[in-house]
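Take a look at this one chain, the form predicted alone, written out in structure tokens.
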Amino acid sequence: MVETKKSFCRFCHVFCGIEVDVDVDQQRVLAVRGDRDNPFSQGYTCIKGRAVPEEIHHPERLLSCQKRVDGGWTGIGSGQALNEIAAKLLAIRDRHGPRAIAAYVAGGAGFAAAGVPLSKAWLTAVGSTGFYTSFTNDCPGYVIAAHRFFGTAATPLGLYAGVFDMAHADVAMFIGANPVVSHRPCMPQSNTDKQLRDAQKRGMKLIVVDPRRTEMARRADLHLQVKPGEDATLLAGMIKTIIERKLYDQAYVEQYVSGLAALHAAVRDFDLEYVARRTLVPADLVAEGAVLFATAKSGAVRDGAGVTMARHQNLNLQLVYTLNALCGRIDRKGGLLYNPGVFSPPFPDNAAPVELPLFGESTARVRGLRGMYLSPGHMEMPTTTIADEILEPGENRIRALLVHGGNPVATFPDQDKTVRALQALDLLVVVDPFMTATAKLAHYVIPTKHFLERPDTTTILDATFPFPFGQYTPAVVRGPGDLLEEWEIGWELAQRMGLPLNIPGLSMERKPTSDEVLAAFAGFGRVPLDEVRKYPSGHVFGDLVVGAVLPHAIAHPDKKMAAGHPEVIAELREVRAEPLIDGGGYEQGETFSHRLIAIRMDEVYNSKGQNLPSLQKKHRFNPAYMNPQDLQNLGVSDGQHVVIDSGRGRIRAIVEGNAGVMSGVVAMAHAWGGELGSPTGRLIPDDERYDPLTGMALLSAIPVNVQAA
């Protein structure tokens, strides 16, 4: 018998509203389409959520724990390697001390509302304060930048400084972004082609900073092909017009902005034909986006992994930001707004910011580089530390390390490090329903249920949606009986190793249903969990908030923004002079001719989705995307191998050519490697060009040299 049942897709961070066709006497998962009922996806679902049949029921999907004996792999009970585990990590840090422990917490264990959770009060019971997730390996500047800016990374409005509300802009700039493929948070990231067809039928202009033709490049009424790292230069000047065009909001920027004149002085030098030679967008074209943008009644810019994982990324999002308060667009309808949640805790009115340092006490024993806090309790460290962290001797060297729905060896910077750090631990855990690259470094490897096997909320993403939405789902098939859910795993480690977990609700007496632990994460939101339960597609519950966040949201005593923030103003000094450098490099004295860009395909998340069949149709591979012109220059053409040396590293790839990158451009998706296609990380060093308050690498716009194989 068949049956149809309502579910959310967690492929991937989007949630999209599902039906799943299902197979109710075989327990199988026939076919998943979109719910035309969910109000926030209205009946979208990408290729990806579409292939999840194949991805639950995929015969190499690991059904039982896996202990790696004398160099091969045997299957044994969930409960035998847990009790194992569990032993090992107490003898560890009995003879080593709690830092010896660590986490790396991935997307595969993020996308469940008790994973992070879980994961993060497990470790802080065993002591330590060796907490990593993939935020810290490719957008921590958010941190930065929010800091700055409003004096606190926790207030009301979030690290991406709220919602876009593009349902009423006039006008939106999208900058390094790609949405209709990576389906950014914070705006209608489900179905986005069409909500931006919807909006530009109703006259919004849209502007795309990108140097490559994307999807979203094809829709824009204006699109500024940018050289790779240059964007702060490129907003930089746009940000001069506006000011000395007086395109400002004037009352807006006297209440709530600080610092212009300071940033006026430092951004007085980026006059149109310098920012045009930098970055060879044409200088009548960077005018007319910035005239464009200011003079438009709402409106707002957004940013992508282009900023965030290149050059001076903590600068760009500051700047991004600053360009949003000098046209008056945050906390205003068109703009950037507060949503207040379902699961998330009311805010009062008139509500405080929280006093947040930016950095924790812990720091890393490499390169000086410290915790960062997240949120109120919530330290991580940073990311790009894990290899030498484990490699370097010495006292609080990592030496077992629990790797939770994340493949380190695919999405880690110099990947060449990172296998032999991972290869020298004494306890490697990886926590992932296949046996990935860095699976099959493990001692032991945990598979858990498929996300269609267990409850869950849309918790992590609740002030990400584009208005107050929240939904629950049941398990909508049974899992296999030996497999555990997410929470399970920090759950039954602490128990094991006599540990007590600090979470409000939960008594460690019992262990919880995934119902009861469900609803103890959800126990201070502004929705009851169970009203939210009453909704089988989602629920909107209430409107994004205008005109009630500014200034209560701002940690800055003055209470405004801080546009002339001093260490910004210092950064884009630095930034002013640099040398103009012709070609890939970025230092006097260097002969690259190109730089990779990190991209996404439609077919994959990271490393999530390259063994589906379906998705393998189109590329079983990582393509390396050219100008033809390029191609012609090198001698090679579509289908053929080049090499990409970085000076730290080379990779073989297979060309592609497309007339939508730029010359002197690199186009390629990250995370692939192993088995299938080229691994750009091991192009990246973790120890140069990276950022000295954050740690993170350089990920993209990274200097390489192009030859034919």
Ligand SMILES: Nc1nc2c(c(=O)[nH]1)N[C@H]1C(S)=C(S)[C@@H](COP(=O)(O)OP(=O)(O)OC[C@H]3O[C@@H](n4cnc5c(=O)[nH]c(N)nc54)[C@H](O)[C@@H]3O)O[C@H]1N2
The other form holds:
Amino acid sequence: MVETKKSFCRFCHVFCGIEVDVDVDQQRVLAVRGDRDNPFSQGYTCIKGRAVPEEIHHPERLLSCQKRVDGGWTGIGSGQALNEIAAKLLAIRDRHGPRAIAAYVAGGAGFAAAGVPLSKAWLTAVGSTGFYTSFTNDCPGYVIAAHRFFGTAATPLGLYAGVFDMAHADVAMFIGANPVVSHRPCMPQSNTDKQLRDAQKRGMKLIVVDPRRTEMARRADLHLQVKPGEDATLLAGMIKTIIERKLYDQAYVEQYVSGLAALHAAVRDFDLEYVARRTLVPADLVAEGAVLFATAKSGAVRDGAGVTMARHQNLNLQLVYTLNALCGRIDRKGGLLYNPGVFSPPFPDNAAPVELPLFGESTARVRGLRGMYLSPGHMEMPTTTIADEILEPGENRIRALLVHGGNPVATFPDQDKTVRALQALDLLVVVDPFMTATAKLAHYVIPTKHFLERPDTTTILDATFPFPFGQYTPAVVRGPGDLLEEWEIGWELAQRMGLPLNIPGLSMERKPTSDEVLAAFAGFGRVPLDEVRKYPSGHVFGDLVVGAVLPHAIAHPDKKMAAGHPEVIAELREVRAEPLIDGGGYEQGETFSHRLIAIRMDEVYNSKGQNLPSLQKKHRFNPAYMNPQDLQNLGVSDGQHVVIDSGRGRIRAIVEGNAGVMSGVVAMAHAWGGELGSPTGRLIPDDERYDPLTGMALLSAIPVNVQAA
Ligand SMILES: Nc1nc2c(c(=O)[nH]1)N[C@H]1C(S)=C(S)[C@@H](COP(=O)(O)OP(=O)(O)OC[C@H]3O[C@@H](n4cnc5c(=O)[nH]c(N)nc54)[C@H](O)[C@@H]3O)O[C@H]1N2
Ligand SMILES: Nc1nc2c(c(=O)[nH]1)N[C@H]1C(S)=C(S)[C@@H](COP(=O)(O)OP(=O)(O)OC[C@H]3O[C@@H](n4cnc5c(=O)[nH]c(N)nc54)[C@H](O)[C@@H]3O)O[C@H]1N2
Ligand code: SF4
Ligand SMILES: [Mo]
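Given the form predicted alone above, what does the protein look like in the form predicted together with the ligand?
First the chain shown before, then all remaining chains and molecules of the complex.
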């Protein structure tokens, strides 16, 4: 018998509403399609979501825990695996102390409401601060920029400075973000293409800043094809134009923004001829972009990986916040708004924000890096230091690592070092449904239930939806064997190690049900979980709020957003003092031919999806997209190999000509390699060209030389 059940997709961070056809006798998922009754995604799914039946019933999906014995794998029960792991962890802690145990928790665990918090709570109970996530390998610059600009990273607007109220915007500018493919949060994230088209039909102007003429750039009113890594210069030029032509919102700035004079002094030298020579965007287009953005009645700039991963990433984000603030777009209709959420605790009227130190008390043993606070009580250590923290001898060396829903071999910089480090561990436990490149190095691999096999809520994305939206889903099918859910990893390890978890509403006396765990995490919200459960397709519980956070939610004593923060001014001057270099290099004497930029592919999510047949139809590898003229100069054509060399690593890649990629640029997705594709992580060192505050590696706009293979 076939039944159709409502749920939401958790293949990626978007959570589109889905209808799932299930053969209830066989407990098989037959098809997944968009749920038109879901008010958030309105029937939209992408090709990855529709491929979920292939993922859940994949022949290579692990259906039992795997233990490495004599170089091979033996299937064991999950209870047995956890017993053995807990005993080993206790022994390591007794011998070497709690910091010898660390956890890297990433996307695979992150899309379950209680996955990350339970693993974090377990590690805290262990007594270790060695908590790492993909965030510090992706966009830690937000924490720095928010701290400088708002005075706290715990702003009620969140690190993205609010949700884009695009439905009421007259202009949208995307810099280094490609939400049509990536569905980046707060942009808005589901059905982005249609929402953009609808807004454009209504008259909204679209500006895209990207070294590639992406599909979105092609239908933009203005495409600024910037040289990768030069965004700070471009933004400085736009800000200079807006200040000097007095196009900013003077009343708003007077009331809510400080440091305008210092900012102006720092951008004064970015005259548009200089900006054009450096960014390769013609001066008149830089001015046109500034005028178009500033003179619209409402709108926002949204940023993405192109600026959070390239050079001057903290400054880039600060300048994006600044551009929004100068034009009066934060906390204003059609701009960036506060989403009170559904499962989040409400931010009371006129409340002061939570003060939050930037750095935590815990330090890395390398490069002088420190833990950062993302929110109160939540500190993360820089992920780019994990490999060294394992390899460096001495006290507090990491000896046991839990990798929960992540794939370090595919996604960390310096792949060789990452592999060496993982091999040097006394205990590597990988929680993953597949035998990934990382899992292959583990002592234990613990597969978990598929997302359609567990109940869940939209709690983790609460404040990123385009309106306060909430959904609960029951499990759609039963999971096979004795597989655990994401939250059970932390709970079971804590229980076996005799450690209490500090989570209000959860006791260690009796194992809670999944629904009880979900209720505990929803318990502080504006809307009770039982209310949310009444709506199988999810529900919108009110609107985004205009005028909710300014000025009281700014933590600076003057209650103003700091556009002239001294560290920002200093970095702007540094940028201005940098030499103008032709080609890919940054420094005098560097002779790199290209810059390699990070892009996302439609058909995969980082390393996920590469093994699904319908997604493999598009590509079985990650092409190196290059301008056809560049390919001709190299004497190679589509499908042929090039060698890409960063000076620190080299990879072979298969080229594909694309006239939309600007000359001098190689565009590639990451997380490929092994049997399929080219691992760009091999080109990227973790100890050179990294951000000195966050340790973030240079993941985009990387100087490289390209040659025919
Ligand atoms: N389909 C799919 N979706 C994904 C993912 C995936 O792998 N596949 N990954 C997810 C993850 S983990 C993340 S963090 C998000 C990222 O989501 P986004 O932030 O939207 O990132 P991208 O889609 O890579 O778009 C970044 C754009 O920046 C451009 N770019 C690169 N370097 C520069 C630069 O120096 N300057 C400027 N101005 N632009 C530059 C690229 O050409 C690209 O078009 O996507 C998420 N969504
Ligand atoms: N060179 C380079 N490196 C990069 C980037 C780049 O652009 N260039 N981007 C960076 C960014 S933005 C990010 S976010 C990181 C991503 O880094 P990671 O999050 O480490 O990478 P993913 O490939 O998303 O890993 C997800 C893992 O979760 C597993 N998984 C899938 N479903 C489940 C589940 O239900 N439960 C569990 N437990 N696991 C599951 C998948 O099999 C996969 O192994 O990579 C970063 N690295
Ligand atoms: S964008 Fe695609 S993969 Fe992500 S939640 Fe929606 S349907 Fe699933
Ligand atoms: Mo990411």
